[in-house]
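Single chain ahead, written as C-alpha cells, the form predicted alone.
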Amino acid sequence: MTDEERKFERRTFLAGAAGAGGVALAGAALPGTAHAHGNGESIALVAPVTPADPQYPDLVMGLNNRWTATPDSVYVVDSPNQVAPIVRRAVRRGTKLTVRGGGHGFEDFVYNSEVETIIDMTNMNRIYYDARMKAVAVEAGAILLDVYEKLYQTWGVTLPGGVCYSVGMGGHVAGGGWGWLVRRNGLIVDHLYAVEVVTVNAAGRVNTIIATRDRRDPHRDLWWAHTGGGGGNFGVVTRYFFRSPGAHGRAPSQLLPKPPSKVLSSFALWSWSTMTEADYIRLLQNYASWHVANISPDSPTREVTSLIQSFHRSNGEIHMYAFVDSAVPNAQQMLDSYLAHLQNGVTPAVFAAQSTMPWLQFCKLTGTTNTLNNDPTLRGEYKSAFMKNTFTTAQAAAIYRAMTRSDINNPNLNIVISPYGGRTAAVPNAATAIPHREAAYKLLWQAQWANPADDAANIAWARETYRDTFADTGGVPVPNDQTDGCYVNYPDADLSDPAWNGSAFAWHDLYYKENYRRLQAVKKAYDPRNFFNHRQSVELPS
C-alpha cells in the first residue's frame, strides 16, 4: 500500500464516527430527491484493496473466467453511503471505474484491461423494510437466494427474479429481471418502485438520486431507465425499493406478490440415443406452439411454467422442467395438458417424475444444484433471442444441427428455451425500458468450458450455430413477426460486430428496440460526461 493510500485509509477510519449519521440520512431520503456530495475525500468509509493485498486475485474476476482485470484499486463496500466518495475520487482523477454486483456478467463490461477502479458490492447486501418509502429496500449487492429467503421467511412474499441463486440484484434488476414466476407475476422490474443511483453531472459533481415511478417525480425517467436499460449505463445503483403497483398499506406482507406455498413440479429426460431429427424438431415446435397459444396475461395457464435445457449430443441428455402452483384450480390437469402437448409425436422420455415441494425448497433446488451456473472455474460464451412465434422448421433444424455437430465434443454445450408471456405481456413495451413484451419464449446459448486452449472451438460453436439459426435475418433475431431481439442481461459483444450481425439492426435495436432513443435522453440528462461506459453501454445522442 502506498503512502497516499495509507493516508486515505486513515481518513476513512476517522470518518467512520462522523459518517455514521450518513447512513440514517440516506435511509430517510424522500422519493424524487437528489443529494449532492462535497468535494472532500475524507467521508469515504472504505479503504482500497490493491495488487499488494492477498485477496486481490479473487476480486478482479467474475464468474466467467474469460474476463479478468488489473485495476489499481478495488473497493469492497458494505453501505450505500460509501459509494459516492469513491465515484467522486475516480471522477477527479479521471480513472476508469466499473461496478461488480454478483459477478455474473457474461461479457467483459466489468473486468477488462482498461478498468482502473472497481467498486465491489458483494458485502452491501441488506434487505429490509423502509417505512419512509413504504417499500422493501434491497441493496445492490444482495444475491437472489438471500432476497427470496428474507422476503418469504419474514413476510411471506417474493419477487419474480432469476433462477441462479448467486446472481446479484444490481445488474439483474437493471436489465429487466426474468425468472421462474415470469408468467405468473411478470418481470422483477414490474414491481420496482424506486432506485437509488449515484450519478455524475456535466460539471463532474457527484449526486445520489432516488428516482421513483411516481408520475410527478422529476427523476422518473431515471427510474424508467433502470427497468431494463441494463447495468453500467447511468450511474452506480446502491439500492432498489420494491412495491407492486396498486399495493397499499405499511406491512411488507401487503406490498409484494405471494409465491405458491407449494409447487407441483415435473421433470423429464430424453436420451439423444433415441432422439431423431424429426423428434427433436417436433419437441421444440411443441414447446414453442404452447407458449405462443398461451401468451395471454389473463389465461389460467399463466400459472404453468416450463423450460427445456437441451445439451449437446456429447452430453447425451435433454432436460425439461415444469411446475404449477399446486393450490390453483385444476393444477394437475393444467400440468398434464401441457406435458401431453409437449410430448405429442415425440419419442418417449427415458425418465419422468412429478413431485410436490414447498416454494423455497424448489427455488433452492433449481438455483443451487446446476453446476454450470455456479462453477467459478468455467469460461463462457453466451447468446440470446426473444421469440414471438413458433420455431420455423429451418430454425428448429438449425438448433438440431447445433446440438449434433461432430466437430466438437463438449458435454457442457447447451441451449435453454425458457418461458415468457403471461403477466409479462400485460405491460406495454414502452412502460419499461425492456421492450420485449410480445415475446412468448426466449433462448439462451451457453458454451462453457475450463481450458483456455479450448476458447476458439467453443466460441466458434456458439457464433456459428447462432448465425445458422437466424440465417434468414442476417444471423441475429431481429424484431419482426417471428423474433424479437436479444436480452440485455445476456449481453453479447458480437451483436456490435458486422462479421456476426449482418442485419440492418444495430446492437442497441436488438436490446432496446424503440426505447433506445429515450434511454439516450436519460443518458444525456444523468451521465452527460459518459463517465459510466462499457463497449455496449447506452450512447450519448449525437
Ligand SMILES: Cc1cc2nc3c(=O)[nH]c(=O)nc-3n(C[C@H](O)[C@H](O)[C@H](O)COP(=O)(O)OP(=O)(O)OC[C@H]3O[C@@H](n4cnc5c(N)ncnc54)[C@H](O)[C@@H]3O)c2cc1C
Contents of the next structure:
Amino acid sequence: MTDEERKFERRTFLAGAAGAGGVALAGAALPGTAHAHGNGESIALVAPVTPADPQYPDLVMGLNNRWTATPDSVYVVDSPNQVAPIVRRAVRRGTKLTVRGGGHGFEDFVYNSEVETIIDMTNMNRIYYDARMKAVAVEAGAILLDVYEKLYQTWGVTLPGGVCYSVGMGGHVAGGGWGWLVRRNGLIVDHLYAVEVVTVNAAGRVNTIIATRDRRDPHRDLWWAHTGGGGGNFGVVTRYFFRSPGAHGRAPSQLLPKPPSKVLSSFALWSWSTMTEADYIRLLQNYASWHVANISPDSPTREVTSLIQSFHRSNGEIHMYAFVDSAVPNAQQMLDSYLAHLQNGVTPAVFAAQSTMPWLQFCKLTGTTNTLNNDPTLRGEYKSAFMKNTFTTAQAAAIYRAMTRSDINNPNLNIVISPYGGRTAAVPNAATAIPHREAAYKLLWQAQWANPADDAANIAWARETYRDTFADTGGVPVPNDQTDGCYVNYPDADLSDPAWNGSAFAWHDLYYKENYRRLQAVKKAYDPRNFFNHRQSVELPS
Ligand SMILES: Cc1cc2nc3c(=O)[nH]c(=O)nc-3n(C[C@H](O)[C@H](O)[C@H](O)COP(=O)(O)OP(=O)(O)OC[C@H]3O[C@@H](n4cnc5c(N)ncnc54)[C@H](O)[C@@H]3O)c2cc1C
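Could you output the structure for the form predicted in complex with this ligand, given that the previous block was the form predicted alone?
Zooming out: every chain and molecule, the one shown earlier first.
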C-alpha cells in the first residue's frame, strides 16, 4: 500500500465512523446486554433472541415460507458497531453465521438448517447525509420505501431501486438493484459510492472496512464486488453510501438522480378468454422488439418504462404497466407510440386506462398493492433470464405453453417481462460486478403458493417451463447473442444442478459471466476463510 493509499484509507474510515456518530470497536467479549468499550466510548451490545423467546418464530424465516432456520441466536442489531463483536464471537466459536437484510431472498441463503447465528439488520434503517463522505448513507436494514420516502421528501432525489416496497437494501444493493427507473437512471449500484463491510481475515481477525469507488482506494475491489456480486459473500454490510458518478457539492439534492415529479401512467389488461396463441406470441415479441430497438442510453425513449406480468390462464389476466415522465417533451406521444407498437396485431386489451400521478404515489401504488409481492405466508420458486434479442418464436411459444398448462391450476403462476437498457447500457460490463449491460429486457418466473402439499407441482411448473423456454441452450439462458445469463438478485439453486442446467455454463457464468474471476480474487482478499458462504456464494480461487 502506498503512503497516499494509507492516508486515503484512514481518512475514509474516520469519515464513515464519525458520520453516524460511531466509533471503531476494539475487541470485546459479548456479555449479553452489557456494554463493551471501544476507543473509550460505551457501546450498547444487543442480547440475542433465542428459541425460548416469543418472537423467535418470526425471526427465523423470511418472505419465502419454504425456508426456515433453527439458530441458537438471532441478533437484531441497532448500529454498525454492534455487528463486529457478533461476528468475532461466531469466528471464535466456529459457528455458522448468516445475515438478514430485508428477508426477501428467494433461496435458503439466510434461513437454512445449518445456520446457528443470524444477524438481523431490520432495525438498522437510518438514512442520512454523511458530510464527511459527501454522500447519502443508508444502513443495510433499510427497506426500499423508507429510502424512497426519505430521499424524495427531504431532498427531492431518489435511487433507481426495486419496485416492491419491503425489499431490504442489504441484499438488494449487493445484487445490482433493478427497478422502475432502470432505463432512465440505470441500476442502484450505478450510484453506489462506498460500502462499509465487516470482514474476517485469514487470522480470524474482524475488520470494519469502508471501500469506495475512488481510484486511489486500496479497497476499491471490495466496493466493486458489492456492485452486483450478491449478498452474503464477503462480509456483513452495515452501510451503503450513495453519490452518483460526477456529482459534486454538499447538498444531497445535487448528489442523486431526481425522479419525475409526475408520471403519465398506463395500465392495460388482456383477458385469456380472448387470447390466442398467435396473439400471445405477438404480444411478447412486440414487447421485446421495442426494447431491443430502444436499448440506446441516449435515446429519448429511455423515458418510457413498461412491464408485462403474464399470469397463468387459470388467473384469467395478463397485465401491462407503462409510464413516462409527464414533463418530458412529447410525453403523451411517446407513450402512445409505445402502446401502439405493443398492441399491433394483438387482440385488443379488455381494459386500458391512463392517469397522471405524483412520483411517490406511483411508487406506493405499484410497490405496496401487489398482494403476491407482499403476502408473508406464501412459498415460492423463481427463475430469471436476461434477454439481448427478441424472443424466438419457439421461446414465445414455450412461454405460451407454460401459461396454458392444464395440469396445474394456480392463478398465482406468472412470468414478469421487465425493461432493461437505456442508461443501464451506458456502463461497461466490467465496471460493475453485474455484467448484463447488453440486455434489452429480463424475465422472472414466479410460482407462489401457500400449501406445502403443493410444493412439487409448483416447483415442477417453474423448472419444466423454464427448461422448455431455453431448450436450445441446455435449459438455461446462456450468454450468447440472444440470451445473457441470470440475475443474481433472483437466485436459483437449480442453476447448480446438472439435472436442470444442461449447458456448458456453470451457475457463476450465468450470474457473473467474465466478472467471476475478479470476484474470486476479492473473496480471497477479504474472506479467505470462506466464513461468509451459502449454497451459491463466490468460491475461493482454486
Ligand atoms: C417480493 C419481491 C420483490 C422484489 N422486487 C425486486 C425488484 O423490483 N428489483 C430487484 O432488483 N429485485 C427485486 N427482488 C429481489 C431482491 O432484490 C433480492 O431478493 C434481494 O437480495 C433481497 O434483499 P433482502 O436484504 O431483502 O433479502 P435477504 O434475504 O435478507 O438477503 C438476501 C441475500 O443478501 C444477503 N444480505 C442481506 N443483507 C446483508 C448485509 N447487510 N450484508 C451482507 N449480506 C447481506 C443475505 O445473507 C442473503 O444472502 C424482489 C424480491 C421479492 C421477494
